[in-house]
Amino acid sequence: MHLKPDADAMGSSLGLFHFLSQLGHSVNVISPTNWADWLKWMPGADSVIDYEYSTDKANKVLDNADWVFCLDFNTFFRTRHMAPKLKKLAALKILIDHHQEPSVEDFAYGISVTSKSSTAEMVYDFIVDSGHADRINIATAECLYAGVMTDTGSFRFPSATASVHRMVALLKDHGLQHTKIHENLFDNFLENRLRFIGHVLQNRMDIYYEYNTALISIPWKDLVKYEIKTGDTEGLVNYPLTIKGIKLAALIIDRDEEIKCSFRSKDDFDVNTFARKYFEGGGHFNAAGGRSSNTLEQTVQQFIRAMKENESQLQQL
């Protein structure tokens, strides 16, 4: 999976690690770096191996593997310190993933479907194509829910189509309780978060009206005094999108070692391209990252340059 995995790639991941060992596979579980605490509750979470902790562990499994299944990322960079590693293995590496553009010279198999709400339905349609649709329990069907409702923002977005709903059904049929998995993913925070939260948007906030565009700009020190962790902030680029008229929402985060950006859009706004032309990311249309090696004051303003220069579309309602 990507470094800093979100519940579609954690979801992905354990969701094919329980159907493979069903099938009598060695199956191992690698994510490129520490996860958020509330991705902990997934079945199997308790084995996945982070390569950043424990390297060496990690290398040795992907040295020994005949397979390595690339889930939810279709580049090597967007696995940090694991990409040089995984660019040099001598097994077949078999790509499953939804964002746009990949490097298929890096992969034997697989395919990128963009069209896809996430990455947890790419690999059900997996299971259910095989013919194995039988081996879909509890474990597998409560990862792959939490994978494909998280990506689709809780059934919101256009990717939630006909196809994700007969998914959600058939995982109800084999006895998914869907309202524990909510639970675990969006009640399950400390105080801090909620303080931060409120401290960001009375005081972080910014609204550019004339091109439809908020942007959020947090420095390390908020961090720090709120005692954010991993996965601390997610979901929080989508708070300006609720704001009437907004097209762009902006996140901003130095993270100390590097600027960390999010970017979310309404209707005909692309923020893949808008990602990729400024600052060094990508994804999906509507929903995409990026980052800067510059101070988080000169990204700021390389952003209201961006928006500028995008003026006509984001102006377009």
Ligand code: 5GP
The other form holds:
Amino acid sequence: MHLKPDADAMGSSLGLFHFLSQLGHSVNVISPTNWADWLKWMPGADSVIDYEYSTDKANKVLDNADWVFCLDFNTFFRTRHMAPKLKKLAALKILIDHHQEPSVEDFAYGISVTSKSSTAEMVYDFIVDSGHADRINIATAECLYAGVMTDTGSFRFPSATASVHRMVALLKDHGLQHTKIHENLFDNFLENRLRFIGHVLQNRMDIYYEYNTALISIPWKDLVKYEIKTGDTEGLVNYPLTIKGIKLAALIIDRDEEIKCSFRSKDDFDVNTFARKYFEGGGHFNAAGGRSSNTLEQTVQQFIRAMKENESQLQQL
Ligand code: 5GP
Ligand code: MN
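How about the form predicted together with the ligand, since we already have the form predicted alone?
Full assembly next; the chain just shown is listed first.
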């Protein structure tokens, strides 16, 4: 899975883990970095190896692997310190992913479908197509549901197709209790995170109405003051999109080791291209990320210039 995994990266990986384990395979799940506390309820999450924290252990697992499934990312760059290891690894690398523009040369084979809602849905298809749908147990269902539910914005994005709803129906048939998953993911934070969001919306958000754009920029000192941890800023970039007329929302965070950018858009504004062109990133048409090695202030200026360069597209409603 990709660094700082979200619920789809973690859920699709653990869903596949439970499935392959049931078929008698010896399976290990590796995350390139640590992950958010709100993913720790997932069945199997306690056995996931953190590559940064347990590098030797993870390298041993990789050296002994026959197959390495690469889930929810499509270029080794997205695995940070694990990338050089993956590159030279002898094991067969298999891609299952839904992001745009895969680095096809990195993988022996696999499947990349950008119209798919989530990697969790693709793992589900993989299981069903293998003829083993009967092996979907509660653990698999919970992990896959978490991935598909979060990546579809709780089933509101256009990617929440009829097939997605049929998948959920089948998971329900297997005994899935979906309310519990929503509570585990969305009602499981500490007070500091909500106070932080209040502060950010009040003091760190700028609206550029003439460009139908909103920008939230967060200095490192805010993260320290509010004791913000991995995953606490997930979803923050969506708030500005609730303002009428806003077409592009950006979140720029000074994470100390680097500046992390998130972009979300509505309708025809392509943030995958935007993130690739200006912020060494990528992702999907309406949701993408990137980074910058400049200061926060410089990155904000870089964003404002990029926004102005795209004015004709942004001003069109
Ligand atoms: P987020 O803003 O939540 O980090 O990322 C939004 C989407 O873009 C996610 O699907 C994520 O996997 C993808 N993404 C984030 N950063 C990058 C990046 O640097 N490169 C690529 N290719 N995708 C990214
Ligand atoms: Mn995904």
